[in-house]
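Have a look below at one chain only, the form predicted alone, in structure tokens format.
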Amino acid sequence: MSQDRPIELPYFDFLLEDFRQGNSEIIKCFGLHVHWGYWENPTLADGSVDNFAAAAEKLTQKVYQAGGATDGQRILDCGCGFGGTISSLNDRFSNLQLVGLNIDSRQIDRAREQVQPRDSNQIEFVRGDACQLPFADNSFDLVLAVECIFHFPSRQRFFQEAYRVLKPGGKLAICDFVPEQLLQPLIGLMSTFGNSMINNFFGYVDSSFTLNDYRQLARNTGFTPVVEENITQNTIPTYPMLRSLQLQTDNNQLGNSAVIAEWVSRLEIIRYLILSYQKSSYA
């Protein structure tokens, strides 16, 4: 995916319109993390935007938590979206050195206008391919991608860039939507019903990689897994929200394909994980 290459992500196409129209709901749901929620404990998720909007606060610091994010790092966010991830990290800690990265310019200038920096921190958001860094070696403590490695082109050339670009003894923390191994006949048969409904949506999306693809992956890279948790059930409640949203908006491929992804989350065919994983420190 060259960023010469024109970018399709319809549901940002519909986002970017309901922001231009003033859909409060939407902007608050999503006006500045663009992924699902976390809840501690499901059963209290009351379904109002404000509970969403804290729960997918939540899920941001679950991932950089998860890739040991402290004061004084250089910390690169892949797929950044609006600037989500670099507002959170902005907000918690001090002295650090933020970095976010997008094909898309539109959710480019978007962060730029919504997050500057405080607490002697520096921010920087820039155009370019999560699968070519346009940065140097050895050049970041932490490289974060919050629930946006399906869109791209390559997750091992992701994991090589993120590689290079990491110090030694850095780490790489991710959230991805990872099938269950045993299941993948299953999977494939649901694909061929699904897969252009979903893709007619969000874009480009490939949740074929499972958990032992990516240990794999590790492996080959030189990364050592540090964190492998499953939050499925904790990401629940975040379905209902949607296809209220879909309601409101009368987006039907939203509430489609919701109900998909409810059905595979619920019987964790498909399971939201967090992932981390470390660079040796003699690389």
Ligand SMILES: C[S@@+](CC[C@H](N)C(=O)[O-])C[C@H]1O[C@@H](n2cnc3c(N)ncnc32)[C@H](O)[C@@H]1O
Second form
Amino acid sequence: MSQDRPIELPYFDFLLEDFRQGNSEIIKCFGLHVHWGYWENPTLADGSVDNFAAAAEKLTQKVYQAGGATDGQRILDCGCGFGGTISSLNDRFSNLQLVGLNIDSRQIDRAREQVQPRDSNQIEFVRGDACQLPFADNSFDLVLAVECIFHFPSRQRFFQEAYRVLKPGGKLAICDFVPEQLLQPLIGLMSTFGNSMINNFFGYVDSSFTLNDYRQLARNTGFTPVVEENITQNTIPTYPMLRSLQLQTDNNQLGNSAVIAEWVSRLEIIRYLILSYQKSSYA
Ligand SMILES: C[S@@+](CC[C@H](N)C(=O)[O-])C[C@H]1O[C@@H](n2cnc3c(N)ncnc32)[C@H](O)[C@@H]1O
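Please move on to the form predicted together with the named molecule, as the form predicted alone is already shown.
Full complex below, order starting with the chain above.
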């Protein structure tokens, strides 16, 4: 494993090349947040890049609200991308100690450039693996993982690490693509045909973890579930947006992946969930 490129994330290669070429639509959609959008009323999505950027910001807010983000906290954002979630927290709260962690140093460099601490806040961006957190036990009030846990080598190790670094009573909040339990065999079949296309564009992705798996993992780790919110239908306008964007790819891998993903989302074969958990106050 090289220090700079420990895992393959082809879509970040394409994004960074688009940024370098000054593709203003891609920069507006993914220069800060790299995740789906959330529309309170999806019928009002207008297909513009500004509307998408606002929806992406809204999704981040939904995740950290599920984790009870508030003034004065020490917050860790795992898989922090280009710093969008840290930037949003920095804009809205005070007296924060914010730490963004990412496995890809190119993303960390961009995050450091574009997100500066406001007033009483402190911000640090650290290169590292979400499954081996380089932080002390009991040192954060809130741990976040916005649309990235499916890339991690192990959800179990990430939950254990999040639990370890959280203070007693601290919270973990994530969002993830979660398959419907009863439809797992169908998803297995679809993966056989669709995985190489998805992996060629997104790199390693594991979308086989069900809500029951999450409940069991939380129990085994010592977490109590707090929020389980299905926002699948609120994210649907993301897909036409993805299809319309011309990323610098050799073929339209983004568009093809978006067609499959829209289909499985509309049918709720795979749901988009916001999940949060609390560590016991007596741990
Ligand atoms: C879809 S992007 C989401 C980025 C960011 N959370 C956001 O919402 O804008 C997935 C992120 O997970 C990061 N990532 C993947 N595997 C990781 C790991 N093992 N540890 C830390 N970050 C990881 C990627 O580098 C990428 O930034």
